[in-house]
Amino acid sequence: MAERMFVQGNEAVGWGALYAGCDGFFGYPITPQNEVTQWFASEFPKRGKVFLQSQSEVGSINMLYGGAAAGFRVMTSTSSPGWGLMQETISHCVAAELPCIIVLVQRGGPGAGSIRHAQMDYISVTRGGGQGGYKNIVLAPASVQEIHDLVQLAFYLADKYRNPTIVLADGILGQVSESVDVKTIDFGPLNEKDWALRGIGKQKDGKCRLINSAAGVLPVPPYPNYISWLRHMDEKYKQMEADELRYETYKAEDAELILIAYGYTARVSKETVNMARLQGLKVGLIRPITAWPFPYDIIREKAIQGCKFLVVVDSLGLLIEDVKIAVESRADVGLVSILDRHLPTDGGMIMPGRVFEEVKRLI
């Protein structure tokens, strides 16, 4: 039975993690996601779960490595500068095949940028920000309910593939408050974590385990050499792409112009579609729910049908690169960006009226 709550997006991270069976949270305060850390500090200790404020984001991600290696469901959250600091160990988590969750509440950049909302980490998130060209599933919620739900899905996918999973939000979604049905979501059975470092006495076969993030330096079974391990990773990434793609379409069936957006700008875009339809304009929306894997095929199909595209993203572009890859030069791709905010400050945001202006210009 679900419990109905009115909560903030950043708080929904905590409720989703709790109902997913998260064992521990390690994090460091950074705007605009401080309410996430505050929620875990308040709720986890009294429930017998682990909360630890680390000395830095570098400390947080390395604590995740240890907790995941021991077989626990663990997570952290951060914002853009902290995300940058975590990259090396995220790469090692991928190499060691350690399931963990990183919630990234984006803010402006580059550098310290601003402490307010933006969507400026798309490339580093979807391309594997650290060394080695790895892949992480990236879930991009567009509502507080979806934050709660996708955090739970993230834990399931992390365990399914033994891989970090990213939940990609932004400062606006983190601060928005909405009604949420809080409950445990059953995504199906998972394999037992018989690879985890629990100590010989707790292993059913009485044998020790080894976690290794340097397969080419220290080959261990079942991968006798570096290339055999890379082949395994490649097969895993291909399975993710085949089985975990998620996206939403909205009034796209007969659309002549399709908006592409994720996160808060997807909500702005959906309102723009409604405004356009009221004036008889055939406009639709494709919203990536997984920023990786990305919905290339549906966008390519619409391009072949003759659709135009308008990317709406609170950055200098970033998302537009994936859309251009999908359309393969078959269609025009416009852009509404951070330069189109309603105010020329870090407090401005992209509004439906500005997007609608560009829609009318393109049509």
The other form holds:
Amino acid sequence: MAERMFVQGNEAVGWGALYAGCDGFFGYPITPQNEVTQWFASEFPKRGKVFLQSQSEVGSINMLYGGAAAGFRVMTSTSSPGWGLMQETISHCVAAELPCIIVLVQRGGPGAGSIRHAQMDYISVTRGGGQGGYKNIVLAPASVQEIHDLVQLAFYLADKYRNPTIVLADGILGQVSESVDVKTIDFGPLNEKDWALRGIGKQKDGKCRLINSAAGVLPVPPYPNYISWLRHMDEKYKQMEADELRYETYKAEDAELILIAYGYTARVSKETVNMARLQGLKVGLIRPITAWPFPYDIIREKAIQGCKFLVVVDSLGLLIEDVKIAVESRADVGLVSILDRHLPTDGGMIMPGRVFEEVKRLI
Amino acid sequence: MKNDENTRKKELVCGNPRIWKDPPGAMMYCSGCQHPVIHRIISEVLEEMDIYEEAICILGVGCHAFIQVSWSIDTLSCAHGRALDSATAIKRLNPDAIVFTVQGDGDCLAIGAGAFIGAMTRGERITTIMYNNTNYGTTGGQLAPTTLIGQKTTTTPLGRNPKLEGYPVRAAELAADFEGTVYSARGSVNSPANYKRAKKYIKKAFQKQIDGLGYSFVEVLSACPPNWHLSPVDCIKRIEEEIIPEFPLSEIKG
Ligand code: SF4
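For comparison with the form predicted alone, kindly provide the form predicted in complex with the partner chain.
Now the complete complex, all chains and molecules, led by this one.
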């Protein structure tokens, strides 16, 4: 049974995690996601679950590495500078095939940047930002309900693939309050974690488990050598790419101009589509729900049909690179970026009116 | 601790501990390396205290980490310096497990200093066995936080100069300073008597964890013949004459 609640995006992270059966949250203070950490601090211990404030984001992610290895559903939340610090061990988690969830509430960069919303970590999130090159499924919610739902999906996908999964949010989504149906979503059965460390006394076969992230130093059974292990990883990434693509199309069927946006700028873009449609302009939206895998095919299809594109993103571009890969030079790709915010300060936002100006110019 | 007197020996009289794989992975070590000796002590302790079935070992990065192929308990190999973070989460999520880290001096005191301080600050109910061989063995004998003044390493070719590289870190004393630490000791395996003492220290450290009291730490001195450029026998001499005076053996806390 769903419980209807009026909650903030940052709180929806917590409710989603709780209803997904999350066992432990490990986090370090950083703006603008402190409400997430505080939610877990007040709600988890009284339910017998683990909340721990780490000594750094490096600590948080390595706590996930341990918690996941012991077979628990674990997560952290951070913002962009903390995301930077976590890269090394996210790579280790991929290599050791440890499922965990990282919620990234993006803020302005580079460096310390700003402490307010932005969408500036797209490349490091979608390309595997740490050493060695790897893939993580990246889920990009655009509403409070979707934060709740995608946090749950993230746990499922992490366990399904034994891989970290990223939930990519931003400061605006975190602060928005909306009505949410809070409930456990059933995504289907998962394999038992018979690989997890529990102490040999608790292993069904009584045999020891060894988890490491150095398949090229000590072979990881059943892979006899480094390259056979890399082949297994490659196959896993390809399976994620084939099976886990998710996106939303909005009035894209007959559109001549298609907006491409994720997160808060997708909400702005939807509003712009409605404004354009009121004036009879054929404008639609394609919203990646998975930033990786990216919906290249549908965008390419639309390019072949003769559509133009306008990327709306609160950064200097970044997302536009994927759209250009998709259209293969067949179509013009415009950009509304962080430089088009309504105020020149860190509090500025991309507004529907500004996007609509660009729509009228392009169509 | 279990009380299954009939099926388990309380003290190993002879032979290998049963969690010690046969043939042992000790062949990965240089001759005269004392790491496998310390591994063996831990194995004996886990077995004699009858806690190996609940044990989860978290490893750092360095020669000590080759233990993962030498024994048959659940083991996690971590990012360099992060074992105590990962161990923290495992113990918090699974308080019934006996959770301990095996780390080198570089892993624990240099790259892992933040995790070390963090775990002690929080008084995590876990145990660390830190091997101190006064240099980075695996990577070819570089300066470590524990390198002695004047000691030549590949990155201090003229010897450690305190004006440039500072002073050796005494980890067991540092650990003892934290309220969250309930036991801290330094041992050595340079003689049968010291072997026995080191084993007693490690046993006590695990007992503190079983009693749920807080963080327990044992530093053990270890020889590294190729990087010290000494024969195994001369390494033992160096430990006695040069290292123990700088790193005295004792129970510092608890
Ligand atoms: S390099 Fe030193 S620590 Fe490493 S195996 Fe050889 S002797 Fe032991």
